[in-house]
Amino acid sequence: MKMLIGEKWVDKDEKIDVCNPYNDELIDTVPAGDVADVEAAFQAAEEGFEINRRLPVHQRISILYKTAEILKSRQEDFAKTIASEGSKTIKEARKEASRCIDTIMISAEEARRIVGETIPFDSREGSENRLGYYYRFPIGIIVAITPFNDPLNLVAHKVGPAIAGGNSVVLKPATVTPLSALKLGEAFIEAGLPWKILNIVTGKASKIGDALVTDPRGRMISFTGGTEAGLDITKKAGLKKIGMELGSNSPVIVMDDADLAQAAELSVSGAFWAVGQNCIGVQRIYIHEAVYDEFEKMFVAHTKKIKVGYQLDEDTDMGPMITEEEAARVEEWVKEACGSGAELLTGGQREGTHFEPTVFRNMPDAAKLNCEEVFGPVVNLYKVSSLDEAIKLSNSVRYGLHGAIFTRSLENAFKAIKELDVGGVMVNDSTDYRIDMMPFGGVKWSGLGREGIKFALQEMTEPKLVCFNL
């Protein structure tokens, strides 16, 4: 496939191989973009911004709806692309493709709701003759940098609201999973999006990352990825808006009055969805001591039923990790935990890019698997004596994206809602739950700002005040 820059699809002599992580089979190649390609993309995006800011809102809505229709007509093809270039099983990929359709449709719906309001200037003595309002205007070029774990829908979460708000985009998809983003670009162009509004540069972050984030023509960086990369971007970006969805280490609390069957089933799904390569995946579970043994038995039994294999097989529950390097990193963390006294309940073995779904108990506080984001199929079980202890331990790490509690008590639920230091609290559900219209983001080192179309649009537009002295 080719890059989308300006008014054409651009190829290069130097290529990047896109391979299936299950067997390293070559799927396709994409151009290895360089700094000159980034410059061309910014030049085109400057013109694209002038085009989109002048498009009537109804035209943006029409383009977004048409894109969603194209996605729906090719949903299975998109799902196969997601599964082939990434780690998701075909069943997981179908859900992502379906969610992407929702994301683009919500972007169309929210485009008509970018509104302002009147200002009562006469509330200030001396301003009796003044009348005014504010409206929201697009900020310019959005630099979008997306990860491998949701290679279609997380692109849509940046491109959809950017277009809806009248901006232009320079997009860099993940190097290992660029095909879904390029196919989405094709759908936008086919739907009638004017050239230059959306530009997609494929390439390695080491070669083009600095050029993307430091260019002053970019008025906002919307980044989803690792915390360390996010910190590096903030140091280099300069004076511009920054929206970041970074790492997490999501806690789940299981109280003694919980529906244990529900808690175990949903927590297993939340821990091992997409091989645990999920920013809101379950990593730490704090279980009340009165039900700990029963819950542990149920959780381990569910985990052992997970079938690991080729991600395009219909009966596979969990596919490979994205690269062997990532799988080897998780293996090192598991060995470190075992060496420091953690008790392995199941899993822990790696074969190439495959890593068994893994469950620990008695994880030491200082172990990486306790305090860092594993981004792999590993979950830790902890015994606690009270809700206060569970909340304190949940808040003990530097991350705060989602938290969850399983309980039948409203008192317990609202205590967790109030005291968990996270961006979202799920009650009687996994931390992995998300729909695309809700505000999504974290506190502490889990990010800045919120995604979710309505909320992203607030970041990608600014209020302009108008005041008449009558």
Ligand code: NAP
Contents of the next structure:
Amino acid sequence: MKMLIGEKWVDKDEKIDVCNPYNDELIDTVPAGDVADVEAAFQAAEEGFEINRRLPVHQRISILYKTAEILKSRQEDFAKTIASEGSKTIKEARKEASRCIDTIMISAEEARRIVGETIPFDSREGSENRLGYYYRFPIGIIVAITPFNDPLNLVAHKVGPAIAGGNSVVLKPATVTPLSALKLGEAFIEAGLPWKILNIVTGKASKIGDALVTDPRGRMISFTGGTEAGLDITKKAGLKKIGMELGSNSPVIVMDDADLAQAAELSVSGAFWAVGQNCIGVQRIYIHEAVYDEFEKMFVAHTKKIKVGYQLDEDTDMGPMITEEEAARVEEWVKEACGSGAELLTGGQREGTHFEPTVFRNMPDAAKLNCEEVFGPVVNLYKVSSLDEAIKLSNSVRYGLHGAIFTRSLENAFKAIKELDVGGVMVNDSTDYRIDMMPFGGVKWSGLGREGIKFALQEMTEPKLVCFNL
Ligand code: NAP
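Having seen the form predicted on its own, could you now give me the structure of the form predicted in complex with the named molecule?
Following is the full complex, with the preceding chain placed first.
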């Protein structure tokens, strides 16, 4: 496929191979974008901003609805692209494709609701003759940088609200999974989005990352990815808005009054969805001692039923990890944990990009698998004697995206809601529950700001005050 810059689809002699992580089969190539392409994209986006800020909102709305229709008509093709270039199984990819349609539809709906309010100027003595209001205006060029694990819907979460709000976009998708983003770009152009509003540069962060994040023409960086990259970008970005959707190692608490069957089933799904390469994937489960043994038995039994294999086979439950390098990293962390006293209950083996669904107990506090984000199919079970202990341990890491509690007690639920240091609390659900209109984001090292279209729109627009002296 080609990159989208200005008014054309751009090719280059130097290419990047896009391969299926299951068997390394070449699916397609994309141009290896460089700094000159980033410059061209910014120049186009400056013009694109002038076009989009002047488009009446009803036109933006119809373009977004039309894009959603096109996505719907190609839903299966999108699902196959997601599952071929990435790690998701075809079943998981279908869900992502359908959620992307939601994201674009909600962007169209929210475009109608970018509203301001009147200001009671006469609340201050001497201002009795003033009358005014504020409305929200677009901020300019949004630099969107996206990860590999949701290669379509996380792109839509940036592009949808950016366009709805009247901005223009320079997008850099993850180098290993650029095809879903480019196909989304095709759908937007086909739906009538004027050229130059959306620009997509494919290329490695090591080559074009700095040019993207340091350019003062970018008025906001909307980044989703790892905490390390997020920190690097934050240091280099300069004076502009920053949205950071970063990693986590989400905690789940299972109390002695929980529906254990429900807790085990949902937590297994939450731990191994997308091979655990999920920012809200379950990584640490704190189980009340009264039900620990029963829960562990159920959890391990469910885990052993997961069918690992080719992600495009209908009956595969878990595909390969995104690269062999990533799978080898997880293997190293597993070895470190085994060497420091953690007990392996099932899994632990790697073959190429495949990593078995892996469950540990007695994970030491200092092990990377406890305190860092594994972003792979590994989950830890811990025995606790009280909710207070579970909450304390849940909060003991530097991340805080989602947390969850399984309990039948309102008192327990509200205590967890109040005390878990996270951006979202799920009660009787896995941490990876998400729909696209909810505010989504983390605290501590899990990020800054919120996505979820309405919330992204707030970040991507600014209030402009108007005051009449009558
Ligand atoms: P990543 O390595 O941080 O890369 C994410 C994107 O940033 C890619 O497009 C990458 O380009 C680019 N990038 C990396 N370093 C950069 C730099 N210094 N300057 C500019 N761009 C840079 O993350 P990933 O492995 O793709 O995704 C996994 C991570 O994303 C996990 O930590 C996960 O938790 C997080 N995530 C968070 C959320 C959320 O909403 N909170 C959602 C999904 C994923 P290249 O591909 O060219 O390296």
